[in-house]
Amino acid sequence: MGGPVDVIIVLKADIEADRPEVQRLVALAEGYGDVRTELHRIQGATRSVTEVYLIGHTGVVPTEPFEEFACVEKVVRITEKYRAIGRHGGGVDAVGFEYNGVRISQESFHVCPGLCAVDSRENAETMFRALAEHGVEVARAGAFKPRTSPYDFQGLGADCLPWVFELAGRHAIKILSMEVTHESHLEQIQAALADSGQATGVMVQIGTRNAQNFELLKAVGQQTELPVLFKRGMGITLEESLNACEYVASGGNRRIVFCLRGMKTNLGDPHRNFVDFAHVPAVKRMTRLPVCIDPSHSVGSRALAPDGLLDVFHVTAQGVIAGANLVLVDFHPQPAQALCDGPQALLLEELPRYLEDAAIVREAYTQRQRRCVPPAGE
């Protein structure tokens, strides 16, 4: 025998783990040698699914006895290293999740504009008000910022959380994407949300510099209150990033969005990073995760193309036409005065054009699906 071959038993929708039939299934599985089981409940955007993991030397475990259980939808042998987030040859579904009334999945689409780093109450309120005027419910708002130089602005930290959450709630922003760099930040965010009366929600963001900070990934994965946006490591392979993302999922938190933000290489010049948005469909094929793109940190400037469109617009379109589910993009009321990444931030007066352009490209993507994807079974 080689190494362990794991199996996922997918139960039918809305089957609870405490049902007697499920307990009999678990007992049968654990009767095979050193096999152990783990039960995972996935709260999807439209349905809930319970999965039973068979872990150990399962190569000799037959699938047929489990397929005969009335509660079982299918039995899938794992084919990728990333057990929890993998698609396993299409054997498991990408059910997505719903958080604070917002559905996020491989079929949904949201633009998430905002401040790379919150630098003042006035700018935060101006930003949230502009987003609310255009019906945007998901925004970025950084409070903790790891920077390349120790002398650069590191964010306002926990002190700004009470008024950031209050302002977001006032303007009907349902989710803030907010980076954390230490386990203590999770506790601070959760406490401030509770004190605000859950005025908004937070999607915890793992930045590219922490993509392989395994202790932080474990801590983020062990809490299931807040969903996670994981940014690909800037200088590691896609497989290494997906395996790092598996740390979050293996901890128990399956509400994860995988974000492509460009690769650190001079091959990307004159952009800040080499744009990797061709990997959008690849990540959706290989994993169950919704996929985000970050055009601001990919391009890194307000460069204008000869056709009159900013490079950020063009790069956004490349990711959206490939099926991206979320767009994380920098805006600022006064980019010249921004304390973090001001040169790449878009202007508030560009917000309606940006949202319209993203909507045009998203519609083109859905038209491609309707017209170019053959009917099932053809």
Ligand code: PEP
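Positions refer to the first chain, counted from 1. Rigid core: the largest C-alpha set superposing within 1.5 Å between the two forms. Not measured: the values here are computed from a predicted model. What changes on going to the form predicted in complex with the named molecule:
- The two forms, fitted on the rigid core, differ between the two forms by 2 Å or more at the CA of residue 37.
- The rigid-core alignment places the CA of residue 186 less than 2 Å apart between the two forms.
- Relative to the superposed core, residue 21 undergoes a C-alpha shift of no less than 2 Å between the two forms.
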Second form
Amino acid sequence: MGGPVDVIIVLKADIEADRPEVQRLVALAEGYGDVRTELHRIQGATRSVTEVYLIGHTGVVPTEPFEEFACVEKVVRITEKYRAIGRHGGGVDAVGFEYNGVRISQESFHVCPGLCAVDSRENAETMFRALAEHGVEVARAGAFKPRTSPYDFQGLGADCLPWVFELAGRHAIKILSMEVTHESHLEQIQAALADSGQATGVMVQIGTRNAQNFELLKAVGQQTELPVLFKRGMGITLEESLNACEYVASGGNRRIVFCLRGMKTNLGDPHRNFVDFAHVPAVKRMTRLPVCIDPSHSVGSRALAPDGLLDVFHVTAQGVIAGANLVLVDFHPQPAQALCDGPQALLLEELPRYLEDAAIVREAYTQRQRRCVPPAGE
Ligand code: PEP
Ligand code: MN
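Next block, the form predicted in complex with the named molecule, ref. the form predicted on its own:
To see the whole picture, the full complex is given below, headed by that same chain.
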């Protein structure tokens, strides 16, 4: 697996990889020096396409013989950065994925509410029950917390995984977004998921503090069992964050969501971080990845605007109206007692209004988008 991809041959929609013509194409490609191929099935919103990646010294490989195959839609030479996650000037489509029955793509929309940190069994159960009552299938639940101070609560760690997974499964939560801060956490999560009989699924979260922890990124990218939610680095450029994210993809794992969570600068005051959700469409244009927003870590408080809406609601709306595909948001049954990030947590009573507000804005986004994209044939 892995290795830099230099050419992507996009096959026509619904062409199966085992067709003799595809086999001939692969054999032709592999006849050029050290070139080897990888086949990737890309599930788009309306169609599924197979892409053949050519890896190795592909400078000698001409594109014309491949363009002549009836099964080929186009041949895209990868010349720019973001080889694995990039759009290459629009040459390749977005990549969505399905994990544990949930589809995540540049077209999908899910709200992912939950505990910043799991701090007790009781709070986890109360949280999951409330989510289940509102049909939420994707939740956040932190067990390994990267805290600014070593004296702060570091999360319950691997010990809580068995009951967190069991409770999530009992409340029909399909995916938990869970941060890892060390590669050993991957094995701990996988082992606990197996012990739970795969009661739920885990999307491995890379926190902003680890956005350039390249060894961790490689480890997360080399396993393909669990998808990855990669958070933008808080004090680096978008370009640096996308390059870091490329470490995950180049390891072989292409099931990645890119998450915006605000940037650290005093210019963002009075918010905890400077809200960067104007970058949602930019990241969707530059990469093939679904884009998540985290309004809680962006705003960092329960500040209320004079119009009656919390800043977290306003900022969520700004990301959703820009086309965000996932919203990671902190809730807590008793924020005053929360051991991590209580001040920014929404209350369980606010959950229905929050979900409704997000749905209103998502609907407005889809209406705007439909008006801008002329129907096929026009
Ligand atoms: C989190 O989501 O719990 C978290 C620590 O966020 P960030 O890495 O964006 O600070
Ligand atoms: Mn937090």
